[in-house]
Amino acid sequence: MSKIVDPFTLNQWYAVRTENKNGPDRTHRTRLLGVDIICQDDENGQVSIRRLDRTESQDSELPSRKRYGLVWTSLGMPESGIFEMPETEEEGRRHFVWDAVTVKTSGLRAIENFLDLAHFPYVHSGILGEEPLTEVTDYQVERINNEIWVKDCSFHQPKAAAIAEEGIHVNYIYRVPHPFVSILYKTCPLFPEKFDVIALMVLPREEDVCDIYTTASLFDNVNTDVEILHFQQKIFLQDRLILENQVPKLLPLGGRSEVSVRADAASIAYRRWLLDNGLSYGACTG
């Protein structure tokens, strides 16, 4: 490894590809925590996964898990197995899951960009937000069963998703997991009382370079899987070129090197969230 990974990272599972086979040899070579790891598919779809940085006398294997259609593993030993999302389950949804975009910057920055509803109106203008409508209202945030929930939001959309067809006022709440996993539940512009979800599952390749993957369950009867793919890209790869322009890459824990308001209570907790299990992966603390 490129570093000593703290405890709180290290034993995590993450997602490291998508369920389906990739290339004819069936075999997809990525990064862990800087370290390097392959995954194997055999004949009737088993995968196997090993670490690159071992010699032939220690053991390279590492547990393989199948879930939301990503393929999971872990460097250390995780004392849970992957978190719920049983809204995945739920008869009519649309369930989509689209491969990694790489972004050069830590998955922690990637994970606070989504918590994060005032960037809606200036960076998603038309889309996720507009001016003037740029008041982010109070909002609760609460730890439970050591995750980060982030409840009561609200916010004015354009075009909360690819099939609505005004703007409508969206509620929103976040789940954070995990370190590098963020979890949103949305207003759905087709069945207000339901929530569509909207999941990011980062794989830190190294502390300032990381994969991210979408999953998405969605009602939605109107749209082709190409057109939701292309709405929820323009959205992603917004955000994308502002991620890539933050600096440091590394997310600051601790310190005052960046001046937090009212609207970024959700981030504060994250990092409180961090620095209290002991994260230091992907941070730094200026």
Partner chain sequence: MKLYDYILSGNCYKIRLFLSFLDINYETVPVDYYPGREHRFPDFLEINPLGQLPVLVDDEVKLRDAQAILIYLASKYDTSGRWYPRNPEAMGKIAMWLSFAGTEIMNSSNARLHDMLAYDLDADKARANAHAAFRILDDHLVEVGFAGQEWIAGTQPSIADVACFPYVALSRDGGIEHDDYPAIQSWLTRIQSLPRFIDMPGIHFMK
Second form
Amino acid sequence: MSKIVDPFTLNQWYAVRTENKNGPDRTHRTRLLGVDIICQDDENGQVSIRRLDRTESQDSELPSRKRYGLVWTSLGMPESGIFEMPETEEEGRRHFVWDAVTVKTSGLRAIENFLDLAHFPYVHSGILGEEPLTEVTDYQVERINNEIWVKDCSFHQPKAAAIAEEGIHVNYIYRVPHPFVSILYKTCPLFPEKFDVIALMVLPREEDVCDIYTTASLFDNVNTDVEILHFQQKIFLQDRLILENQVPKLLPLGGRSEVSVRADAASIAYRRWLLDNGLSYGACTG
Amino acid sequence: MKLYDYILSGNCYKIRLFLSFLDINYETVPVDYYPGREHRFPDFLEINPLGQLPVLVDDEVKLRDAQAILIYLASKYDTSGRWYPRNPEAMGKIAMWLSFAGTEIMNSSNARLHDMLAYDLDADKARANAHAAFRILDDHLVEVGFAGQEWIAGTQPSIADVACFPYVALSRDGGIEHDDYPAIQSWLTRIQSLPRFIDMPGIHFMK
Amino acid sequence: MSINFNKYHWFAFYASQQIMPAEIRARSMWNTDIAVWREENGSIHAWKNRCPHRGMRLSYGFIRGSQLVCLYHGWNYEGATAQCSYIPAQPNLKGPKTACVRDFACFEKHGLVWISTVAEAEKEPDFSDFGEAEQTIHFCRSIFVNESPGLVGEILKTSIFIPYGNDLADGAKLKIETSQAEHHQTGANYQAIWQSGRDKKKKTELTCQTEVRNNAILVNHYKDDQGNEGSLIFALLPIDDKKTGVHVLFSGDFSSQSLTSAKRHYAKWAKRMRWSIENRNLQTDSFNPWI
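Next up, can you give the form predicted together with its partner chain of this protein, since the form predicted on its own came first?
Every component of the complex follows; first up is the chain already shown.
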């Protein structure tokens, strides 16, 4: 490990692979917090995970869990299990797990961008936002059980989801249960009283490189899986261009080097929460 | 007309862009290139045994290879004749740059696939080769620019420009910056200013 | 020995013609990422390439009138003040004072945008000996060499070029009379002999005098025995330890047709210069044709 990882970061569960993806010999190699790790499937589909920086077999064995279509592990001692997403169990939803896209920036920058409404008309112009409807109305930010909740967000979106046929007013709720995970509940164009659930699960490979897994539980009875994939990837890769061009790559937590306004309340709350929990991995002062 | 398409592919975008320039309607068949690798499975291999995108189907005509598709579309549908002028010199020059787009410039795609989708490719080598190709293109644009030529193969934009554009513009996704190639930058801006230009993720354009 | 670069000097950052109205470009100077852009009315600005809001590189943004708009959240920055003037997410909010981009002094002269990253920059580079008329100095091209600025500058101090009117590609050989070359901190004087490859009897003697002005500008006055005379100017831009920008300019009166040919000639020379510097370890022949 190139840097001492703070306990808050170390003791989390991280998605390191999709359940069904596998490489040659049923192994998958990746990196977690600067450590090389290897996932190995046995005949029954059980996944064992080892870290490759330790030689003694008992020291190199890592915990392994399957959840939300992903394989999870931890380099530390997680205090609890993987966070719950009970909404996804609702009947009629279609579940998606999209394999990782690598982004050369801190995973924290990716989560912060996910919590941001103000960029929609510019970065996702014509899809998630459009000039001149750029105003971000006031929303609520709360801390509940050491999670961040962002509520009462709303935004006009020309094409809120693959299934949206016209612009609609969309309500958003964000939840941050983990420094590298954010869950979004947004108005479903098909059933305006229901929410689609989209989650970003970030694997910090290094402080300034991450793999981003996305899961979704949607109501959509029209589009094919591939059409929905294309819709999501288009949006996601528009964000990647931004993320790779933010300077510095590490997220500043000091509140001095980046100017914030009220529309950034979610970002400010997220940064403060990271700081209060003693996080330093992928972050910088300033 | 039907285009087998992947939203993040620069070669598919090449065709979408040109169809937009020509103002032609078409339908897309979205392919799960990543993560599904649908293009490597039998259903798609029947459409293109090389397992590559894009593929264009126009009535009885089925074509693979982005450059070949550009030639076909320009020859059949461009009534102005400017995108693929039928004179030996222009055709020769355009073929030369189409080939360049399909070979040298594809180093930029390899670096991007490595950096973005974790393809097991030698990214440093791909970046070095892409820089070498970009130098050649930048030098070319500088030299033809002295006589007022603003496009790769002549005084009008041609399919050579369309073919070279996507993976030059997308190279920053793979860690290849444009700072050293001012003539390329001006040329990219000219293409983005053409009527009916469309963008894709990684080629952002706002006014 | 290598040229000392000094941050108190003006550096030629970009060619004016490569930044049209409402365009923005960026590159590094001394590892600092700098964006240079024009308002729609043509006014030029050089700013630190970073939005004070969320650190996005401003060079991905776009220009509306006199405003630079950041791509990420559409924050507007006023050209004249570099101050945030409009935040689309909060249309009624006045841009906070702290949302101000660092701007650098810049001006345009001889087809180049010159910038200084320090407030107390020294006087502007002097080109008075080229006459008052701007058109007597012609911009050829900017070229980037993967070598340190100090080394590139030192090599260019005694570089030999064949004046316009001679064929670069006829197998010509050039020889520098090193015994007579005089190097000093501010320049070099040397003689060179150019021998045509096609016609061995054809030789041209060149007398060159290179002057280093404002550190990063090399002016090479040449005179040959055929009576041709002129100047080649290299304005160096230190990108980082491993890369140097070279803006190539030349002086003289040309008809529009011969001006195009002259630009082609010096552009060819510039490519060979780049090759020679980057491949200097390949060259075993002391009769080095280009540098």
